[in-house]
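Next up: just one chain, as structure tokens, the form predicted on its own.
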Amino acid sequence: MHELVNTRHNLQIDPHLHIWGWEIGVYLFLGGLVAGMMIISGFFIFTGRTKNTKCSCFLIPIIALIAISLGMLSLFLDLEHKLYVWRMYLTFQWTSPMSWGAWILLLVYPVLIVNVLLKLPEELYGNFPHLRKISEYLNSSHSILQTIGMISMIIGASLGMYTGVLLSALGARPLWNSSMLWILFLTSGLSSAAAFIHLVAREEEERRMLAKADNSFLIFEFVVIMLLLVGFLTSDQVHIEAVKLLLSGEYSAIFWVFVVSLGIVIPLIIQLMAVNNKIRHTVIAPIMVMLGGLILRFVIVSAGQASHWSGQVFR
């Protein structure tokens, strides 16, 4: 058995552990982004904003399909046994977060496709008349639209929560072993999605509404991060040592500068000033929010892999 060199602390760095690469960070970010898009787009559909032909709820599902496909590609590239991934869909294990995630990801596609079919370019209707009939049926009643919106929000929330549960279920990594992680990832995904939609929205009113929503998400995300840190600091020694990687260790500079400061605090200040008409809306804040969300995943994944239980805890 491999002996750990440093036995002074319960938290050690194992040079032989399998390191997840950039693919997992990208996958977690894109998964959270798509989850947030589905929730926001579903809310727009549920509340009847489809009556506005310029609503971003018609564009977002198309972008979400591309984003989730890129995320799945990133996940596939990280798999060690790529040819056997289809076996995940031959069974469903209630106690396995990976099994839940595989089936949730499978449900994301049909839900997004139904969202896309709500409104298609006229050229497609001309070449494929049956698509017009499908779109007309989906838009034929308020109850159908509400059902589509509700399902989109539910599947989106499930996807966003899963990205955090996947890590928190791995108890061998103390930094991931927190019940707050899924809340953090879901909120971060909502914030990144609101920031992205703010960039592509065609109407000023919608951009302003998304900026206000993103401010709420950023405030809540900051609170969740603080609660996560406090939870670790008031836990046992191995979790205290784990969180020190973020507080004062090798990941602290990236965490406090790029995730907390540039990813949450500064864009929050900019957007608060913008929605209160102190300054004009700018693309800088949304871009900072999305970069902060991406770096958050990389930091949590990397720092989590650097933390684990030593054998002396069980002696």
Partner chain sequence: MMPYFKFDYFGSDTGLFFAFIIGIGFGWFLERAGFGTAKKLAAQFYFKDLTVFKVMFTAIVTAMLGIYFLSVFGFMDISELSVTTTYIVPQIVGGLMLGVGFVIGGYCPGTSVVACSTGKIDAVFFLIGVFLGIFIFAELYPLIENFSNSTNMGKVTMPAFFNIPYGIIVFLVVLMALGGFAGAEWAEKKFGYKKVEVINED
Given for the second form:
Amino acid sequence: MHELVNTRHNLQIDPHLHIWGWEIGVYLFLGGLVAGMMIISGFFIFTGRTKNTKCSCFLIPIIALIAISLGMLSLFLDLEHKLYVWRMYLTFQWTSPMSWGAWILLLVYPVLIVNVLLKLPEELYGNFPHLRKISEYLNSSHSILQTIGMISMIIGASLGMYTGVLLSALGARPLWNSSMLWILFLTSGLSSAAAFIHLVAREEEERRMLAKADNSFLIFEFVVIMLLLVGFLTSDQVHIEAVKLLLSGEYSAIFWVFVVSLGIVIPLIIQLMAVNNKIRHTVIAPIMVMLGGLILRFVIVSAGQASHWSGQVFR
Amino acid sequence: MSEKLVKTPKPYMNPYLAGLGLGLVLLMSYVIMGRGLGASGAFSTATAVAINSVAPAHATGNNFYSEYLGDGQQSPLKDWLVFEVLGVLVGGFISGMFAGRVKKSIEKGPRIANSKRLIFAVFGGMLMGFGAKLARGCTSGQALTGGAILNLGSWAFMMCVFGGAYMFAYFMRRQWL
Amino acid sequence: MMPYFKFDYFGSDTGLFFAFIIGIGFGWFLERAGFGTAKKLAAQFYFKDLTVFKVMFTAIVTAMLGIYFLSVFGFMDISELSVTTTYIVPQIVGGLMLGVGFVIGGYCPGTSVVACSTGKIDAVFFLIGVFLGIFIFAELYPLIENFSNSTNMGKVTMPAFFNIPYGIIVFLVVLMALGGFAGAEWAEKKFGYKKVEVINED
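Could you please show the structure of the form predicted in complex with the partner chain, as a counterpart to the form predicted on its own just displayed?
Complete assembly follows, chain above in first position.
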């Protein structure tokens, strides 16, 4: 915490930042995935899909709870002083995205739990009759459901944006210094989530809809990446040097092959064929999308740490 | 709707046209990179990396592995052939997908059992892997690539591949015919 | 000046991206030609279907002519192309092993990748075999290192070895390929699959 609040004023920031390992990448990916899940599942609830008992909006919040907990765990593993984690919650620094994030994450849990309570397995209702009453209340009126859906979408979107803002607020790294970053992470979270729900959804109609949605997200993500790169290239020398890490430098092969080609373009081709009934839906494209999203976080986190204001690159 | 998806695979491309395409890809590789295509080199890198992660001391002590592991400056998997073979995997899949040929199956003649075919496949693969390392390349890395720039060893190698296969084909006829 | 990489038009990291794109093209045409199935590949060795020969030689001739003309017209520096060193005896032995392995296993390393991607189980087993073969080679390497590095002839091409001008060799290879194609068409008519079926019906 401390080193990131007082950007640059410590040994771990200059000459190069080397404090973030795989944990942050995993956390950002899972955060984005959960954000996307909340938005999609919130949208399903908002549009009244809960009438269908097979709706994936009953399953997704449970998975999201597990995923966000795993994400928090990896974030916790990254902390230097693990025992002081509670101190985050004694304060609210409105200028610090870290602080915002800590509180958004805290809001994610109750929202997801309310989502889960919409429908529970019959065995649980048998043992705890009160739970059935809660579920019945939540399902009793259209406006309650709409409110739940709306809140899920808002909290999900905040979570998704925050994962990007977290990086771009750290002024010390030119590669993270883009206002496109949060859009990229939000879109990538949405595409990963759509891919994931596509895998677990039980309704044929829902799966088709998600595949179509995923295609739009992927196209949008591709455009955002291009805009991000163009934005850097038309900026000053420091940012041009930073983005060269992705364009021709050390990270370019991984970025263009694993993130852009294998994570966006090729799954898009496969899913476009599937949506147009040329081929069957398979698990290949969704898995590629999710892996691409994960590698995107790794590349951005680690290339960002290597970029520097002096225009040099540190390894 | 699902019946509509079961389609008969499209016929293969005219061999001369496919050869022309393949030749242009090879030419592109030479024009852009100054080197040709390959496959077995990527598997050697993968083997070396795998052995290195299990037994690092053993791998660095072996001249063969250490050659593929490089100088340790960057990951040995950041290798031209590794990325090329990744592309082959994707290109093959996309082509098969467009033509409706992606299907789980075991390719063999009608007179051989599946299990026998798979044993033969492993055994043939072993011979290939060993031979390719001895010859410094396989049919793509040596015959095709070296053939196009008239490399002497490549042409000798190519003749031997065809020669060896034709000589041994008789003994394998039950597998394919 | 071609080849671009050797003249520093871009770095090795960008080269990896080109490797991926070129690999896609390679895999695409291998699959298009039908090299994703062992049956079609093996049929070559029973004169049933000579696609392997036709595709391979068309590809070699195409690339060879391309390189030749690019260098004749001064677009490409042919001396910058990477040539593998010739170790003639190990390569002959290796070639024979590959040939036998080809007809037993049904694939070569490159085509087995394509076959794997289109779901051929036998290709997956073949690929496991390739890894095993490389592993065995590597473990035996201290014993066979001397043989493997014997008869080193250096980086030698046919024009240099036979002392015949490059263009003449190119011409001869084209002639040989054309003759081979004619032979292949004839052989397919004589031994090809359709004929066999007719004979079986008789």
